[in-house]
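Here's a solo chain for you in structure tokens, the form predicted alone.
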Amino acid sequence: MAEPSTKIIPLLKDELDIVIPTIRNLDFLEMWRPFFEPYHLIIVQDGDPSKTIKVPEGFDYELYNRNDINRVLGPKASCISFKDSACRCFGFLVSKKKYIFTIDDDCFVAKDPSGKYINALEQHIKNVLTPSTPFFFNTLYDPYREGADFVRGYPFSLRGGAPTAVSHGLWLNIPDYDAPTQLVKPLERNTRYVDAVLTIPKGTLFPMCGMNLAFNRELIGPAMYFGLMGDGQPIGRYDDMWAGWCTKVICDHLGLGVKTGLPYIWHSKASNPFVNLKKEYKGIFWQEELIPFFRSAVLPKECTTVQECYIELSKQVRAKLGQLDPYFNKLADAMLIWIEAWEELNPPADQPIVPAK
């Protein structure tokens, strides 16, 4: 990619980590170099740990494979998925930064309708640094963007907004479809660029996609667990959606906001729909039970931290979804292990880190 015509000033350079799950050499970073090079990367290598992953020169990064995950977490490594992009949440766990941006290795720099390359990271940062409006919908979209404001009739008492915990970006080219839709529409591509950022209203769930996602780790990090997926599990490709449903319930309870819309990335590679169907088929049936579960989930007012909320949610998963399939009892256990690992690696400032035994 050609260098941008104007110099890029890296926002939050020392406060943000970029987390990338991968099984291959990271040549895709060359296109992102003007935007990513100033930042620290956390690369989570999935699959065979003996394979060498090549990273282009000039990037500041740390790379973890399965052996490293086992070394860092010990027995608690059981909560980190294997042979699934859900392994990315290990990067969330070991980061020490306030913000996280995570992206897949088949995602490239997109162009806006004028032909200008989109600095996706910059837009995510703008999203998380400005408030959300989850309690009352603003029909002019994000009122904090330049050129916008609150419309007539918007309560002045709510114009301060809520802290933004999550910024969910979108994709041009290959849409994020499930396997049945892929099979019905194999040639469909998303060419629509909508210049908008929306706050997802309180009480409304959404299917979160992890390939172009940023969040405030201090506000919502412990809820960003991508579940048990992939090798040895009966389900795959629901990792990011599981995290999104848990996160949204907790954000609603704690008065935090979730934005979706800009920025766009260029999703270059369509995954195999037949392989996806094998991974998804139980989830396609289960989600008809999962969505009502999350829509009806109520967290007690005594839960005032993300960890407390997540532990309570794990109890409800066991009580209400365990009867759907034994997998959910296993998942509830993993949710608790995840919180234990989070607290072990992210103790309060005055408490030292105790290495896993």
Given for the second form:
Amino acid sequence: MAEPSTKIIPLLKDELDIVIPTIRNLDFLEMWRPFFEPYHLIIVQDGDPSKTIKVPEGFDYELYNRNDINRVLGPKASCISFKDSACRCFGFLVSKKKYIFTIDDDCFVAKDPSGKYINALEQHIKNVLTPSTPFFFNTLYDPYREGADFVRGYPFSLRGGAPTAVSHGLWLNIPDYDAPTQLVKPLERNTRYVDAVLTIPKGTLFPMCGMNLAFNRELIGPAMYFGLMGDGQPIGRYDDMWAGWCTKVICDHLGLGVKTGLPYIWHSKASNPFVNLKKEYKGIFWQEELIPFFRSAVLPKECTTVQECYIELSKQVRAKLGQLDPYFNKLADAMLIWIEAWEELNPPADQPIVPAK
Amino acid sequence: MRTPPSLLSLTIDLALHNLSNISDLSPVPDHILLDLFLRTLRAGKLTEKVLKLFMATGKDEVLSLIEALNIQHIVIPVLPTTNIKDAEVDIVIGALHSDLTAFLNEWKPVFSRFHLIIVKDPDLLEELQIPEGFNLDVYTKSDIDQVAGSSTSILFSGYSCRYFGYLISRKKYIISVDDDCIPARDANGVLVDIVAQHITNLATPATPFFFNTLYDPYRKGADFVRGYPFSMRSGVECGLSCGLWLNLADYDAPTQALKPEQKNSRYVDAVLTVPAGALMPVSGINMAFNRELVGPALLPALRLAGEGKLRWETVEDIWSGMCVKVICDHLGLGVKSGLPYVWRKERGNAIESLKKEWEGVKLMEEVVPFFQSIQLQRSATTAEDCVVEMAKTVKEQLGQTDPMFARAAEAMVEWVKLWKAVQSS
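Can I have the other form now, the form predicted in complex with its partner chain, not the form predicted alone?
Below is the whole assembly, all chains and molecules, this chain first.
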């Protein structure tokens, strides 16, 4: 258990769910106990549903295996991946909270350069509760951090910032490299602690890694669909990339911000690069088409909700990427099923459900 | 048959090879430590950082050896292993203070190998005081008048005097720093060599089309992350490198007045490419650029009516920086921001500055949307062409709203003429 140096005040205790996809075990939770215990966990158990995954004592949680996913979603369960951490988005679907923090089961508490354990969840919360600055780059990074501010030349009219939808954290030790890079540099470890949080400018795409991620579910939840990966699919390890590109395009359209940088976690497990290469293989070629697609994606101004934006995106995926591979038609279908499932499980309290266009 | 090296010897050699990755030598037994130290000396790998590492062990034998060999703590930095020849670099300093002795002496370990161009603010009356030991050229009002003509020389007063240095330089890389900054120390207490870092930034590719979440992928110990398209991994040439400031950060007068005690103590160990299409405030306090690629785009144009001799009484660099960023985006060049840091000394009273008009702050409200919307024609393929076109657009679109912009547009045109004249002479 990572003993924190100061007393922890669990912010957003009743407004945040921690979603953890797992196929192995949840031993890693022991180290996170002081930081996670006050929060509700949603465990998404991938793989064999007959296996029992033990959750350490003292945690408040709900656990879903494949049978549960099928029971909750019925035929719509087809949009949730099997044998891939992409299944985590099922947790986002069933959560009833405003904020989500998702983390992989091979991610541990990291230490900052002074040797203190890093409360990653606390930093994510700070990130999502303070504004982002997507419209103009601040050279001193996040101006809302203690000890920082907007630099000279930053227009005052932009200093209110934009609401933060996503907080993307980083990893010490095993960096999130693709298979070719892992093969060329198997021993490289990320030891550089970059003490910054920054907003990714509007109009710029980035590779969103799902292993240390938080977001405001009310602002951007429906865009956090992790696609069709794993068993029975031609591609793997692009789930979070897909979700990230869709999310960024929609955030840019709706004037929401995406932050990246702190907090760091300690990523302990290097996956097998040969296995990864097989999974990523198609993705490496396809992303050369996907990037121009997302960079040029324009959402009509009539799309004012995330769901509307996402449905529109799925149409564009079908129209423009369908010819790249029939997989993208399947994916476009799955995107629509996801939104249907989202609407069903998250009916808006005061608004009528927007009919799919 | 040669006796093969012992396991111990091989281990010490390996440690020597990986010295840069070792953060603590205290657990090493004394005799091995001594051997490692001697091999380090023989291999020519004794840098300030490595010396500190050995000294930190507190081991008597090593310390007495250091004393006996009279090894000075402040060591001239190891020559950088980039492909840049020193002769390709000019360091340009705009002198707004007459006594540059302390300033230049502080920078000696970093600057002494290079050629310096010192441009004296034409409004400064006192003679410049410059210490020995540098390879430099000094330019004063009379030089400026001679080259630019007395009507155009108005461009170069105050902080803008540095642009004269950019104009007459013949080098490929320019590094420019304000005369109230001294070298900073990094998180390990090592002196920051801003020249080496700026040169590294300019000489390695930039990645403006897709954001790498591990920042500069070309830095040692980093790379492109999963999901970064392979076709973009060779990057593009970097045109501009913007450094940062510890202690007194580059805040405007209102911010500084509101938070007089706030000092920037956060050393962010990153260089990143500012994405294409994203604009930012480029500060003239600590920056470097590839003169061959973007020289004409660094221009003295926007002068406030109440412009003063403190950075927060100016916006000339902010205007110039926007031009450079738009032009770099148009030409497919990169702009980096982050390391290196300088230590900026405190001076001036922000509240006093606030009493003057905060014109600059108001102007930004118009300037930023203008630059965000500007589109340059495809036919503009050089920095010069881009500046000419930009000047026209400034005159047409902004010139109507404030005479200051009309003057800026004129200044841009004058600057390009001057640039072309000086380059061809």
